[in-house]
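First, one chain by itself in structure tokens, the form predicted on its own.
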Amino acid sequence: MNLLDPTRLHALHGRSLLTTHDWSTADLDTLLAVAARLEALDRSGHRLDVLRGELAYAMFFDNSTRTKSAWAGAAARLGMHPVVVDGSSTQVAHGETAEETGAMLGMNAHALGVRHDLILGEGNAFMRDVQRGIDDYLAATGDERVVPVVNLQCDVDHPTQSMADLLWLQEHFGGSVAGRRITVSWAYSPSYAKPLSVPQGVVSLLTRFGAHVTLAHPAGYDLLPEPMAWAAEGASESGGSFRVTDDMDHAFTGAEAVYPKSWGPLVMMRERVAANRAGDRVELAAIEQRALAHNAAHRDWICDERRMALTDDALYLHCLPADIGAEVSSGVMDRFRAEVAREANKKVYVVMALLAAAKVTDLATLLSGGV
């Protein structure tokens, strides 16, 4: 099967990515193939600046290093002008609706990335409202520009991260994760109560591609029901499997890849919603401290040499930055430092593939260049 066939590529034209669940596995396969091809062309020195003079705008309502860099790097490689701003500096902070923001950005931007991940029930909904505002503006003005919206992490999913992880795993396993035993585990962190979207995105994506996925976490660290249902559904349809355990050792035993990552207690993540809506900064800070104290009761949930010895010579993954000495031992991180850097770099090409597939009308010609 030619994943880069013009017909398959055409199916991605004009598409936004707000969750991987919105896309079929066939379309995700094509997107991954585009990303792999763009990486090969980029590394061979090919010029890929087919979107010269266009504006790639991104709003970040949370901290970021790798994703900001990936957005800017992807846009620049395509010849676009990347602009990354703090979301709190926009008029959203002064009462502008998401639809209004979308309309304003739709006037000028040619692509939009958004990170809005801290408050459950708000981030993904905000992105969909922004997309509606952009689409309504373009339709009302007869503007035929394509302005895709890319989820750069929300409360439900982190699709560019999980797609980068899948791309890296496919490369590591020789092309496919089908039948591979992959563990996604909570791990202790003494820093802030991190969003749920990375583990949710990974388990709900990998199960769709035939992986045998184990999710491990202590009591109280459940994920949202919807992505859990997606993971179970994906496993059933792909021939993979999905199980949940509260035993980290059991989850690591026999695994071929492990992804130990901290996230906040679900009940406290939900408490943030009311505090955020009330604008109660004092209560938000108090919730954060309670979450960290809850984390501290599980300091033994660490990916260390003992646990790695339980695996089947597993690959270690992390979205970075990892809390060394808490989530992962320094020895394990030192062993896999080059691998997690390569994993992180895949995000550049996933974002690049999303922008190119959505906007370049003759993408097959670009991708046909020799390497």
Contents of the next structure:
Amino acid sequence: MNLLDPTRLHALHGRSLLTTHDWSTADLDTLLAVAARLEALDRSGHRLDVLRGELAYAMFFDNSTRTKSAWAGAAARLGMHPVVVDGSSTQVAHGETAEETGAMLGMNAHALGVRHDLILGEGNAFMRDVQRGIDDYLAATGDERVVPVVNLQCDVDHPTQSMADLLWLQEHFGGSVAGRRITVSWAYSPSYAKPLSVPQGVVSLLTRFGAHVTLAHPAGYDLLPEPMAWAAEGASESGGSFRVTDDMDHAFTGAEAVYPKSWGPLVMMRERVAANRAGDRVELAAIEQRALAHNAAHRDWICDERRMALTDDALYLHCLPADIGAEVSSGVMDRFRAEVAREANKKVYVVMALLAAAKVTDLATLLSGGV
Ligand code: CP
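Let's compare: the form predicted on its own is above, so bring in the form predicted together with phosphoric acid mono(formamide)ester.
Below, the chain from earlier opens the complete complex, with every other chain and molecule after it.
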């Protein structure tokens, strides 16, 4: 099957990515093939700057190193002008609605990235409202620009991360994750109560591609019900499997890839919602302290040499930044330092693929050898 067939490429034209669950597996496959092809062209020095003079605007309501740089790197390679702003410095902080924000940014931009990941129930809904604001503005003014919205991490999913992880795993396993035993595990972190969206995104994506996915976490660290249901459905449709355990050793035994990372206790992530709505910073800080105290009861959830020895010579993955000495031992991180950097570098090509597939009308020509 030619994944870069013009009909398949055309199906991605104009598309935003707000969760991978919104996209068919066939379309995700095409996007992965576009990303792999763009990576090969970029690494061999081909010019790909077909979107010269266009503005790639991104708003971040949370910290980021890798995703900001992937957005800017992808836009620059395509000839776009990347701009990354702190979302809290926009008028959203003064009550501007997401639709208004979308309309105002979409008026000038040619693509919009958003990170809004800290509060359950808010980030993905914000992005959908922003997209509606842009689309309504473009329709009302007869503006034919295509302005895709790209989720750069929300409360539900981190799709450019999970797609980068899948691209990296496919490369590692020689083309496919089907039949591979992959463990996504909670790991201890003292630094902050991290969002749930990375494990949610990874388990709900890999199960759709035939992987045997094990999710491990201590009691109280459940993920949201919706992505858990997506993972179960994905596994049953793809011939993969999905199981959940509270035993990290059991989850590591025989795994061919392990993805141990921290996330916050679900009950406290939910408590944040009301405190955030009330603007109660004292309560938000108290919830954070309770979450970290909860984490500290599980210091033994670390990816170390002993646990790696239980695996089937597993590849170690992490979205980064990792808490070294807590989520992962320094020895394991040292051993996989180059691999996690290569994993992170896939994101620039996933973002590039999203922007190019949404916006370049003759994508097949671009993919056949650049400009
Ligand atoms: N993994 C990831 O999204 O990294 P940043 O938070 O640095 O963007």
